[in-house]
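To begin, one chain is listed below as structure tokens, in the form predicted on its own.
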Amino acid sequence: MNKRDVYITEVALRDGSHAINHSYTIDQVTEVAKALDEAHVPFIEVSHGDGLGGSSLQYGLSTTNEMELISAAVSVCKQADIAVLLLPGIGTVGDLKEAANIGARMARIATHVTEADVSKQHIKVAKELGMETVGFLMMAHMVPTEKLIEQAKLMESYGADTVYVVDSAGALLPHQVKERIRALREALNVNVGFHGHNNLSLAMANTLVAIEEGATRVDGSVRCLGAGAGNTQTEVLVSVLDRMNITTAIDLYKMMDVAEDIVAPILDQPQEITKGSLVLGYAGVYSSFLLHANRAAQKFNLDPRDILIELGKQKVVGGQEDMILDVASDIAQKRMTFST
């Protein structure tokens, strides 16, 4: 592998997953990862964007069945290694063991930013199967920095290779993730790694920070194709740092036409910062509840920046999906009464 001063995971192929209602086919992540490996990303991250059995009424159904998408991305890479996400409660150590049987070389385990402790047997398991394990700590911005140290102390006593600051909700603003970097970086002997969302356009001033302050481990998606208004856009992301003299070893030129020519067809549409997208950021709502407030607020009627905003008020974190149907209800009933 060349040298590398900042190692992107592409997570299109899981995170962009929540974009295109888990649609991806095996033909399309067959193109996407082949292409993305000649153009020498080193970790490509593919499952249901909820992370491996998301699969379900409550997170989406995916199209295709995930294991046969990662072996299909497993396939046609040559330099790059495939990551899964898993989020404790959703997948299982059985779906773990699955993942790495087909060649999954990266196990990402991720849950909510107060809950570490449930990262603990996924851990394990994936370093007892050889895979690099990274401990994702998600909605980092819901805790202050001495709460967020605390539970990547965790994930690296379990033998995490890296620990996540992951600002799902694109919520985080620039100084709050270089004192949290910063401080784990100093508390830490592992990799540090940042994982943005782009809902208040600031998923590359985000990254920048992080790498400013020793992160060494950062994620981008490709078009931007992830959930909420996307992550770090990856191409965009190599260029800027290429300009900055940080190496990524990454083809620029290859990563400007898989996104032009094979991404850009994928989508819907483009991915940009929508109303929506824009109150996820705002409100600090987990990014794949975006899909589910829409269609809340379409059956109760409602505006869903109104169910975005009251989930954030509520503080409802992922895995939560269920609640956002309640509070529709809620909201609706609230102005049925006060208009009779």
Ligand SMILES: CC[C@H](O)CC(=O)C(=O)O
Second form
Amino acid sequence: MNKRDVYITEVALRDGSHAINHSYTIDQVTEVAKALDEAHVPFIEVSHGDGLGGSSLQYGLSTTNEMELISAAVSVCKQADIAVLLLPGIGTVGDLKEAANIGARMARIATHVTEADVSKQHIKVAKELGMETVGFLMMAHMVPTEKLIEQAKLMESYGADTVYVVDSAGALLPHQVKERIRALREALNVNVGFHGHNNLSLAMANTLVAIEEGATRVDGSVRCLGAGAGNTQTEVLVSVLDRMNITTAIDLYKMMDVAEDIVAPILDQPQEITKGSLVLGYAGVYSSFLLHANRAAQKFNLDPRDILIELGKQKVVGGQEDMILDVASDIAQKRMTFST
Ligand SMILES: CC[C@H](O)CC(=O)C(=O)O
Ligand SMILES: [Mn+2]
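Mind sharing the form predicted together with this ligand? What's above is the form predicted on its own.
The complete assembly is shown below, putting the previous chain first.
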């Protein structure tokens, strides 16, 4: 195996779960994970879209228990490590132990960008379980760089091997990614990573800027499969990095084949930048809110863009999914009042 300059974590089997209503089957996960492993992807994340324990009425019920999906992926991977995402408060230490027990080797502990302190226990437990551990600072566009550094340092102090800047809303512009990654590289002694969403069509550009500034861990999603307009497209990223002489050690043809032959048929429609996903990036709203907002819009006969813009104004963050219906109901109520 060649040395890798950049390690890609493939997130289609976790972030992509948002895009298909958490409906992955064991057969799909087995086939995708096996093909990604054969393409030499180093890390493959498998969990509910909202992380371990996310299957619920609030976040969306999984069709198949995620531990069964994780086991299926572990059983077919010869070189890749299976990663799991965990948001403290949604997933528990028990979930983490169970995932480690069935073979997950990487734990990504995700918090809102101002709440790194809630990751302490989970990062510690993940390290004790012998897992490679990542701190995942979500909605990174919402705070100035100084705050981001403060929070990243907390995760480093708890034992994280890597800290990620997570552009959950796909709202960061390239110069903002540059500033954040550069500052983290200067402030931390651990690896720095970047996770992008493509709502403003900037996921690829932002990922490249992050790498230029020294990020050595980045996320990709085959066929962009992820929340909102999806993530940085892995097979394209691998091609571009190869052209730049940056080694990922991923087999390009095999990666293209997984995308075309295995993942594309899973999608009802190709992942694209719709007006809804564009507004996520424009208004700075959590990408996983898109399907919830579309449903609320249907229920109250509203334009989902109006709901998303209001959620952006109110700075609603992950975990506040119940606010989406409240906001929609308020907008509908106000319209009724004005029209009578
Ligand atoms: C709800 C978890 C979220 O989808 C994590 C993530 O990928 C992000 O914040 O972008
Ligand atoms: Mn994401």
